[in-house]
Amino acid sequence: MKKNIFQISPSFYDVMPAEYRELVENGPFEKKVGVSDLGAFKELSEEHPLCAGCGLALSLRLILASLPNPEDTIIVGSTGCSAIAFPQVAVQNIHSLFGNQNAIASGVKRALTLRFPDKIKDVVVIAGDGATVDIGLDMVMQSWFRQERITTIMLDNEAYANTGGQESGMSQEGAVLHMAPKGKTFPKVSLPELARASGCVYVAAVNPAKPKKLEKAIVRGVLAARELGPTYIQVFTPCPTNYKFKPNETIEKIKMRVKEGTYETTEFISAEAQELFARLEEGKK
């Protein structure tokens, strides 16, 4: 799309809302900013309906930071917690029907490719683990299979959050939930394993934690998918709600699971992934 669309006729300037003039005067559009920059530009998403305290949010508004060029992306999600807060986000996406957010997004950047060849159009699947390793696992790895120029984000909360707190395939065995009283009978589901089985050329499990290596991963989870194949990005985004913990521990909970092992942070680079890293970073040079 061309970079005027975000611009304001003069006519039209002075009755425009004043949150669409901030967007357009100071956000992320056409600059380079990142997550150690918040605060200091007008930010994508900068209010949402979520619980107080929630890990998701936190990284919905991380990984928004962190997108290469928000201006030219696509974000298909799906439902979920998530899609609670897509309405205040300020970048195109869609709504898909729960579990096919990645066949939407296949088509979509099929077409972006045909339609504008010689532009860079990224199409980044953001949704929960409910959408990504149960409902949807299907038509997730089917994109993999095929070697979909596609970003995959699962918003990891070990719960279907949305929806009363039932267990997911990501829930940590023996988790005792609203919906599993008697604890989950079966480990959580290694997708990171499975997205490198599948193909994908980039995977990395990263936590909000840690913003600057969430940022990393998502700026090389989507420059990966732009030019070589599939990539998956998974995200730690704990439930306060669900999980009865207070909204002001989520980080502390993340650093405890992380230190004791049960919540691992991971990369793997394929080989023409590292090679096309070392290119774009000798290129800044």
Second form
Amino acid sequence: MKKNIFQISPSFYDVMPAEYRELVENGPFEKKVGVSDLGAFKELSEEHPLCAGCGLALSLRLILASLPNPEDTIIVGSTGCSAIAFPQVAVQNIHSLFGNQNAIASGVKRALTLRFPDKIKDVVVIAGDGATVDIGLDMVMQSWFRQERITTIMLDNEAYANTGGQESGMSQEGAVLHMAPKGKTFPKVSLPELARASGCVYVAAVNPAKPKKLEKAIVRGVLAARELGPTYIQVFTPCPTNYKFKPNETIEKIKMRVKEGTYETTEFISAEAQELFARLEEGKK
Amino acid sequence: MIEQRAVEPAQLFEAKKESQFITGSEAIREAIRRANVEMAISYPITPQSESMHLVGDLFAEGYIKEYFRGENEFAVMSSVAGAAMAGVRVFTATGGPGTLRAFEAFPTWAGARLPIVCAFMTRGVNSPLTIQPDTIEMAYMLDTGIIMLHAETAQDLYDMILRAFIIAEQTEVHIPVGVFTDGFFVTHTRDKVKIAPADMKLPPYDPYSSPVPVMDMENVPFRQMRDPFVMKSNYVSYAAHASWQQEVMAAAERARKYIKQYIGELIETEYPDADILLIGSGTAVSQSREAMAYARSEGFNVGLVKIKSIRPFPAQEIRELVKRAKVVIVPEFNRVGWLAREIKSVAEDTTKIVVGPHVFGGMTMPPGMILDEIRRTSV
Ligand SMILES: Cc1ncc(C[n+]2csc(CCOP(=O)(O)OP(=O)(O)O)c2C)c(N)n1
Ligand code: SF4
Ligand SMILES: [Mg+2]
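What would you give as the form predicted together with its partner chain, now that the form predicted alone is on the page?
Starting with the chain above, the whole complex follows.
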């Protein structure tokens, strides 16, 4: 996309909403901005209605600010809490159904490759843990098996948050949640391992307590998907509303879990991705 | 691959045709060969599989740019949706259990205003397991918001699929078209089909003719709304959702004139003024035509109505025809009689409508069954 596509006609300037004007004048398009520049540019997301202290809302802001190429990124979402924030996101984004995000993204990516063979078009899936590991798992993994060049990002709040806090495959063993009244009887699914075994060329588990690390994973995940094959990034995004902790404790919760070893941050870089990153970093110097 | 040139739709539809003795599945291949389809996604199910093998051959030959086997019908219908959102002309096909597996996707196709063309080669649904001809899945599809055309013959199938793209892609329509045909009876039998020269194809789809933004980041990416409608209990969100649905219904209504332009009237009739009218769609029409010939030779005053478009439904046309007739018989290849229900819903006097005969479970419908109804109702 060339930025002039959404330039405002001078005669309409005064009636356009303020956030639109700001986006045109000071948005992240065609600029090299990232999480360290937050506050100095107009962000892609606007006034989301998610709960106070929502780990998912914070992560979404960071993810959007990390996108290496927002002007040519198409996001595919899924039903869940994040779907309520996406209507206000200034990147074209798709909500189709609950769980079919990676199948939709496969079609989008292949179609854009046909239409724009010489242009970069990044397709990024952003969906909840329920959407990714439960109802949509077959389509997620099949897109990896097929080596679709898409980035899959899971917002892992360890529950079906939007429907009121039910157990998901990503909940911890023993967690007492709706639909698991006696506690979850099986362990948290290790999707990073499955991703690796299913052909992802880059896999990372990160969290918003470490924004620079999160940013690096997103950039790597998008670039590796663009050049090589599927990538998977899991973001730990605790939910104060359903796990019933105070909204100002979200970051503390993350740090505690990492410290006690119940939420690992990991990174897997395939040999080809390693080579690609080295090349790109070399090019930057 | 034969070098092809894109021509105006009318030029392709009216070109001098050659007659080929081919199966229904092959008729689909010939339609897709000329449809300038960019991408097709497949998943096997009898009696559909062969048609998508043949479409795969077109891909191997270079007529289609992208083709793959998806993981299940729900995923295929989702991937097809993604491709359409990103602005390419797509095609897929399924039938029976595949249709039901994919079901959640169809209303979203219509709701997202996607001009997808899908062929449905109908078959029975379980239980018990069956692969035999049956049109019951059409009953479930009636209110998904998609346009539904019902082909009687391989010729219909060829004509309807090719024209479906042009109807679906009109800016004021821009909703999916399902072309239904009775599995086996049409897909696996040979018939003479008149087809256009292979060096012609439809003009390419222009994604920017879409009434909704194309998901390609080549048009204004601005946030769609200041406040998300979903899950808001207020008048604006109700009204937004309701009016969107009304607009999808209106789009299907606006398709009528394009169906008429490209496929002819929504119905075809033979002896429409007869006392006894046989009304059907799909291969039930072929069986009815045979029954009509017997009956007329025996002196019964019988006519035939073939319904080609199920959605939009030819309500006005059917109401008038039913009004004039003394008896209306509706033979169907399913157990529920969905077409009879549709006809009853628009008829003034429903007492003259005979719901049946019905054949299901895989048998063909002997014209004698229809003839029996004609004799019985004439007493
Ligand atoms: C087919 C279908 N089944 C169930 C639902 C109900 N549903 C909507 S959101 C949701 C939970 C989403 O959980 P997750 O993917 O973890 O996202 P979160 O809300 O936690 O961010 C469920 C079960 C639905 N919309 N569609
Ligand atoms: S319910 Fe949880 S995940 Fe959903 S918006 Fe609220 S805090 Fe965030
Ligand atoms: Mg969740």
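Please read all numbers here as calculations on a predicted model, not as lab measurements. Residue numbers count along the first chain shown, from 1. Each form is matched to the other, and the largest set of C-alpha atoms that superpose within 1.5 Å is called the rigid core.
Visitor: Is residue 271 one of the residues whose C-alpha moves 2 Å or more between these two forms after the core fit?
Guide: It does not reach a 2 Å shift.
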